[in-house]
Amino acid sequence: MRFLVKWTKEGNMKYISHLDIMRLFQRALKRTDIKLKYSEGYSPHPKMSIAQPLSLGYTSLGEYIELETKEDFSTDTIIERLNSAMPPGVLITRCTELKENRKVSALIVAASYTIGLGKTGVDGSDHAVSENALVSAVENFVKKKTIPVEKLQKKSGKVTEVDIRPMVRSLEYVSEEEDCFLLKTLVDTGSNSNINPELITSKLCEYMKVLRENLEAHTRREEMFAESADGTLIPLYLLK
C-alpha cells in the first residue's frame, strides 16, 4: 500500500536536517512495526521519500512523506502508530492512501508560507522594521515586472542572476503581531521552478534599507500544492 503522510515540524525540530528527518521516520517506522517495501536491484532501499525538503531553520504545518508498506494498514493506524514514536515538534496530522503511481514530489508546483519579520533587530535595536515601510516594500515588490537576484547554483557552485518575480505567485502584508509583522506568500515549489522565501525577505530588506543580517525573521511553510488539469491548485492531502 502507498500512503501520503502529512506532518508538522515545529519548535527545535526546525534545526533538524533533511537527512536526520529521514532517519527519524525510519526509526519510528521500525519501532511501530510498519514494514516498508524495498526497491529491487543491487542496492535496495526503503520506498520512502519526503515530498519537498524544507530549508533548515524553517517550521512547517504542511510537510509530507510518501511511504509504501508491505502490509495493509488503515490510515488511522498509520497516524496513531507514528505519533506514538515521534518527538515533540513532529505531529502526524493526516494520512491518505495513494492510488496514483506517479511520485508526489513530481506533482508539486507551489507552496504557501507565512513570514514573520521582527520589530526589533537581532542586536536588540528598536524599530528595525516599521509597518509603513514594510507595506510600501511589499507594494513595490508586487508591482515590479522583474526582480533580478544573484543565486548560488548548488551543482556548479557558480553565482548567476535569476528573475524571481515570476516565481512569486502572491505576496501580501497580513497583520501586526506583538513582536512581528506577518506576510503571506505563495511561491513556485517543485522540480521545474523553485524559490526559497529567503530571497523575498532579502529583497524586502533591500527596499526598506534594512540590513538583512540585523533582521529577525521566522518562516513557516503552511501547505504544498499540486495542479489540476484546469490549473487549479490542490492541497497535497487531497491527492488520491
Second form
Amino acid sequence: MRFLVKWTKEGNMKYISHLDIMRLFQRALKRTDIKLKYSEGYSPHPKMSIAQPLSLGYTSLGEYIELETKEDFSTDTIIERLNSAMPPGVLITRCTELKENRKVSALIVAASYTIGLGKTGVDGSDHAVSENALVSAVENFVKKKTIPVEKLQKKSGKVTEVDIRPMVRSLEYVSEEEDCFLLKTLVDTGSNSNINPELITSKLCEYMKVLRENLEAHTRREEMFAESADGTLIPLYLLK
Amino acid sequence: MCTAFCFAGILMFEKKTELERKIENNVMKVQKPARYIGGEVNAVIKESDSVNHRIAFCFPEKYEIGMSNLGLQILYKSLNDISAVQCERVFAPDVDFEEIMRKEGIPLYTMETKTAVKDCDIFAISLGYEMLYTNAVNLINLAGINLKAADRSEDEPFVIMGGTCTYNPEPMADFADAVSIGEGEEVWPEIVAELDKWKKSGGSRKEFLKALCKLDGIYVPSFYDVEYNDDGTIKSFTKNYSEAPDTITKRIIKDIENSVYPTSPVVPFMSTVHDRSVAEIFRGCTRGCRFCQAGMIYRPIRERSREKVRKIVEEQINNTGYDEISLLSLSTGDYSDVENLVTDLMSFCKRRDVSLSLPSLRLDSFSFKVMDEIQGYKKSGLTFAPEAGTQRLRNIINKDISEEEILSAAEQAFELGWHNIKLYFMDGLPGETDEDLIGIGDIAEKIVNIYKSIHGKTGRLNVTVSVSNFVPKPHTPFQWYPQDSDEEFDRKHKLIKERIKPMKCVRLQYHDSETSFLEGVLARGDRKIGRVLEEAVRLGCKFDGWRESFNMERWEKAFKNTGIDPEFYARRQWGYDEILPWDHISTGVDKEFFMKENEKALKGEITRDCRKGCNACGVNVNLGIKCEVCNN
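Next block: the form predicted in complex with the partner chain, after the form predicted on its own:
Every chain and every other molecule in the complex is listed next, the one we just looked at coming first.
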C-alpha cells in the first residue's frame, strides 16, 4: 500500500538534516513494525521519499513523506504507530492512501511559509525592525516588477543573477506578536521553479536597512501545493 | 487559501532561557548542528521539580564518537533509573563551535536540558583513552570550572573521572576531585546517595570527598601526597587523611547477568561511528596476551547467558529501530556457547530484517559458515590479528595463534569467495628483532600465494597490513619496558614497507610515531604530567586523537615550558623495585603475576589460556569473586 504522510518539524528538529530525517523515519517504522517495500536491484533500498527537503533551520507544519508498505494498514494505524515512535517536534498530522501510481512530490508547485522577524536584534539591541518599516518594505517588494538577486551556483561556483519576483506569488504582513512580526508568503517550490524564502527575508532587510546577521528570523513552512487542471492550488494532502 | 495560514497565529518565538537563545542563534553557523541540540529518541528528560541532583556526564570527544561509547549509555541508564537524578550528556564541541562558544560566552552545557555544566552537582568525565586528556582539561575550562581540584570553590561542581584510563589516574589527578576506578554501574548510585546525604548535612566540599573515599573503588587524589627522588622516580606515596584507603581496588560487577544494561539507548539523529544496537556478551578475556591492558584490567571473565543476550538484542531493536546488531566483548569467539548464541541471533535477525555484525570470531569452520551466511554475496572483509610476524615473538607476547592457523583460515576465506583480508600487527614489541618485522611481510606473501594458487592470479585480492606501535601500558606484564624511539619506529616502518612493496595487492598502514610516543608518556605518567597537560591545553592542544588537530610542536613546547622530560616516562627501562605511579590502584591482578609473566616472556614461554587451567593471577582472591572459567 502507498501512503502520503503529513508531518510537522518543530523545535530543535529544525536542525536535523534531510538524511537524518530519512533515518529517523526508517527507525520509527522499524520500531513500530511497519515493513516497507524494497526496490529491486543489486542494492535494494526501502520505498520511501521525502517531498521537497526543507532547508536546515526552518520549522514546518506541512512536511510530507511517501511510503510504500509491504502489508496493508489503515491510515489511522500509520498515524498512531508513527506518533508513538517520534521524538518531540515531529508529529504525524495526516495520512492518506495513494491510489494513483504517481510520485506525489513531483506534482508540487508551491509552498506557503510564515516568516517571523524578531523585534530584538541578535546582539540584544531593540531597534532591529519596526512595524512601519516592515510594512513599507513589503509594499516595496510587492509592487516591484523584477527583483534581481545574485545567486551562487553550487556546482559551478559561479554567481548568476536570478529574478526572484515572479517566484513570489504573494507576500503579506500579518501581525505584530509579543516578540516578532509575522509575514506570510506563497512561493514557487518544486523542480520547475523554486525559491528559498531566505531570499525574501534578506531583500526585506536590505529595504529596511537592517543587517541580516543581526536579525533573528524564523521561517516555518505551512503547506505544500500541487496544481489542478484549472490552475488552482490544492494542498498536497487532498491528492489521492 | 485559508488552510495555508491558519496556524500563523502560533507564536514562533518559543520561550527560552538566555543560554538556549544563544545556542539557537549560533548553532546554525557551524558544521553538523545536530551535535549540539539533544532531543533524540530515548533521551531522558525529567520534570525539573522532581530532580534533586543534576549530573553532567561527559565523554570528551565529538558527539558522533561519544555517542558510540557503550559505557556512557550504561551509566546514563544507571543514573537516570534513580528518580531524583537527572543525568545529562555532554560532549566536546568541535573546534568551530568551541570558538563561537568562547566568543559569545556560551559555557559548556548539557544536551538534555541545556543546563550550564557549572550549575550541575557533578561533572563526570569518562576517560576512554589517553588522547582525550587534553579535551577533558579543555572542557573543564570551557565549563567555567576551576581547572584544578585544589582551586575549586565550595559552589563548583565536583569533577569525578572514570573510565579505562583511570587505572593510572595520576596524570589527571590534579583536575579530579574524585576518580571512580573500575566498572561504574554500582558505584554511581552510591555516589549519588552520598551526595544526597552530604547536601542535607550542609557540610563542606572536603567532607563530601571524605565520604566518597570510603566507597569501594573511589580514589580522592587530594588525600595522597607524592614525593619524588632526585632522579624523578617516586620516593613515597602517602596519604594525608588517615581514613583514606591505602590501596584503591577497582569496582567490579559480580552479577553481570542481572546488572543494568541499556535496552533503550539514546538513538542519535546524525550518523555516528557505531550507529547500531550493541549487546555486550561478556567482560574480561582469558587469553592473557602480555601487551594487552584490556585483557588484564577487565578480569575475571563474566558472561551473560544466551537468553539474556537474546533479550537485550530484542528489546534494543524494539526500542531503537536500528537495522544492525553488533556483539561486544574482547573476543566474541571465546564465548562459551558461541555457536548456539550466533545461530539463535541469526534467525532473529533474519526475521526482523536486521543485519548482524560479529567482531573477533575465531578462525574455525563454524565462523566461516556463519560469516558466509551473514555476508552472502556482498563479502566485505575478514580481519586476523597475528600481532607479530614470527612464532618466537608471538610466544613472547603470549599471542596464541600459529602461522598454520592464519594460512589455513585465509585459504578457507578465499575458497568461500573473500577477496579482502586485513592483518593486524604490532611493532616495537619487547624482544623484537628485524626478522620478526620481515616475518610480517612473509605472512602477507604467503597469503598472496595461497590466493594465487586458488584463483590463478592476484585479481581482486586486497591484503591490508596494519601495524601499530607498541605502547607499554600500566597493569600489564610489559609495563616496565622502554618504548621505541620515533627514529626506531620509522626505521621499522621502512623495513616492513620495503618487504611489502613488491607485492602489488598488499597495502601497509601504520600509526604515526609521535602520537604513539605521547600516548606512551600519558599512559605511564605520574602527577607531574598534570602540569604538562595544563600547559598543553593553554597552548591549544585538543583532539589529539585526530591527525588534523594533533600538533607535536605544541606538545614539545608544553614539555619544555614545564621542564618535564617526556623520555623519562616513555623510553626508560623502569625498575621492578621502583614505586609505579599506579601502584596504589589494584585491578585485582597481583603485581607479582605481571613480573612472573614478564620473566616468562623473556624466556619465550607461553602461559595457557585461563580456560585451560588457572594461572593464579590473583583476581579471584583479591576481588572476592569466583572465576567463571577456572572455578577458583
